[in-house]
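The data below hold one chain only, encoded as structure tokens and taken in the form predicted on its own.
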Amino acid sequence: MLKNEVLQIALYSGEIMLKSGAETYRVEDIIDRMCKSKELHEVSSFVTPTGLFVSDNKTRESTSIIKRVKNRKIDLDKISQVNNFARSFVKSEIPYEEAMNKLKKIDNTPKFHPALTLILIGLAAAFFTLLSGGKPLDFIATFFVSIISIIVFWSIDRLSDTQFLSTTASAAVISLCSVISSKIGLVTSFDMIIVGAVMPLVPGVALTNGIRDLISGDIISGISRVFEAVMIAVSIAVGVGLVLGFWTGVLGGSLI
């Protein structure tokens, strides 16, 4: 296999990892096994949350490839199959083509159904409520104003690539809802189902890796990652103000 295809294959790989939410020092871990395992010993990866920088520089024709990443999901299912063919790229011989293709299948791999997405975000939602002293109706109204919210998030994140700007309608969805159901009679405590309905917002993969990148000495990446879930957590608690100060500010509603 050429050293330039050794690179792509290694690239896409780190690619795939880094849009599905791993570590920086996991994703240049990978990259560099595998470009070691075709004898490529001199290989450097620099990895941060928006980008992949991979080069060669043994011969006198160094390579040196870039890879721009700008949309960042969470998918740990994506995570462990690239690390699946990682191990049985180091270990074997994969002709290019057929590496890019499994590469390529594990990138366009479906998520769930999104009914099943929404029905397991609400419940784990409502779940939360339950244990932050909710009482059943708030159960269930939390599992509604959770699915609710996440289809905001969703329709908002397909427009635009702003997460800050879904979360925000999201929260905001959430708070408003539940102001309503409180006020209506569905519900005995709004700020239970706030609670709960918040929470599969809440940026806790990108904080806890973003400590785990600054541990491991990634500095950059580290204070991105937990910059990155700040500004998620503010953007949660601006939306839910938002709503809040305008029913009780500008309307005169009350929360009690």
The other form holds:
Amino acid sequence: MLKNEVLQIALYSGEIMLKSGAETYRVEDIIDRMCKSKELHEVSSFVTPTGLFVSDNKTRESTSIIKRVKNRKIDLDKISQVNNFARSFVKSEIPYEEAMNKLKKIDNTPKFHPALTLILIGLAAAFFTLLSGGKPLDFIATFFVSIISIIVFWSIDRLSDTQFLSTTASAAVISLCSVISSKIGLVTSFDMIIVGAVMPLVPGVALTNGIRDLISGDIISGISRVFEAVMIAVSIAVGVGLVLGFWTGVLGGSLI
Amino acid sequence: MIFKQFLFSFISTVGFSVFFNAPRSSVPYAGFTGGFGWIAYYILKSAGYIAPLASLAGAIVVGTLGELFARIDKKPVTAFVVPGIIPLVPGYGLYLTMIGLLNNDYTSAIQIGNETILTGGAIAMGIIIVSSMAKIFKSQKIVALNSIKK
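Compare with the form predicted on its own: the form predicted in complex with the partner chain:
Following is the full complex, with the preceding chain placed first.
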């Protein structure tokens, strides 16, 4: 197998993992191991959340490839499939075309059915409301509010690349629906609904992965991931806060 | 009571693992990871310990179960840990911080916000402690095996 082909395969594997939200060290580790197994010992890889660099420095005609990654969405199934692919690639000889076809197939793996995802994410948010101390009526309200908010999130996400816009809009929809449902007397307090329904938007994973990157020494990835998490948290707060502020300031409602 | 808490966090984690498109076979394992992590948090929290400490214990349980299930199910640890930490994420703390800021009540905003940030750090630390311990054990095992072979 040619040097360039190995680099291409390793880069594509790394790209899929990075797009699916894998940790930086895991992506670098996979690329290094795939290259080393095919006798490329001088390969270095540098991975940040927005792009990958792979370079072979052995001979005079050293090669380097760069790949820009625009949007990231957590997809654990792809991470695990690429992990398995890399393991079999290291152990055995897989021809270039076959490897690229396998990776393309992994890249296009279908997700769970959207309706099933919506129902389960509604249930997850609703049970989170109960965990935080909500009442049964809050449970029912959270189920519907979070489904509406995820539909809003998905439809804006399709139109625009900036994640912050869809997050803010979705958070605003959540607090609007919660305020309305408490205003018409469906539930007594709306804070539990907001807490539960906001959970699918909260950047818990980005924050944890960022701190992990920082501690393991990937400073650039760590800082950018932590800051991304902070920005998402701020956009949630802006979305929820705008509606609540309008409600207390203009319509004279109370927050408790 | 504890069984109810376990059931709630189990279903919650299963929902989130479908949202994150986890591999089909690892969805129930992820549910157990999140459920037991939450139980550890809940027991310590209701025994009167502070939230960051309880979250640290919960995250250690999540990390340990993640390493265990990764070996049983042959999937990367992330597939279990990412949904598993979701119940521990301090969503209510974030919400109360924001409400404090909206009400110009900066004392409670700083107080709760501080605890929320510490909780977030504690969750990450718990995961990191377990994964670095697992790495050390693995490398020690390889060293031991090599010395036996020689």
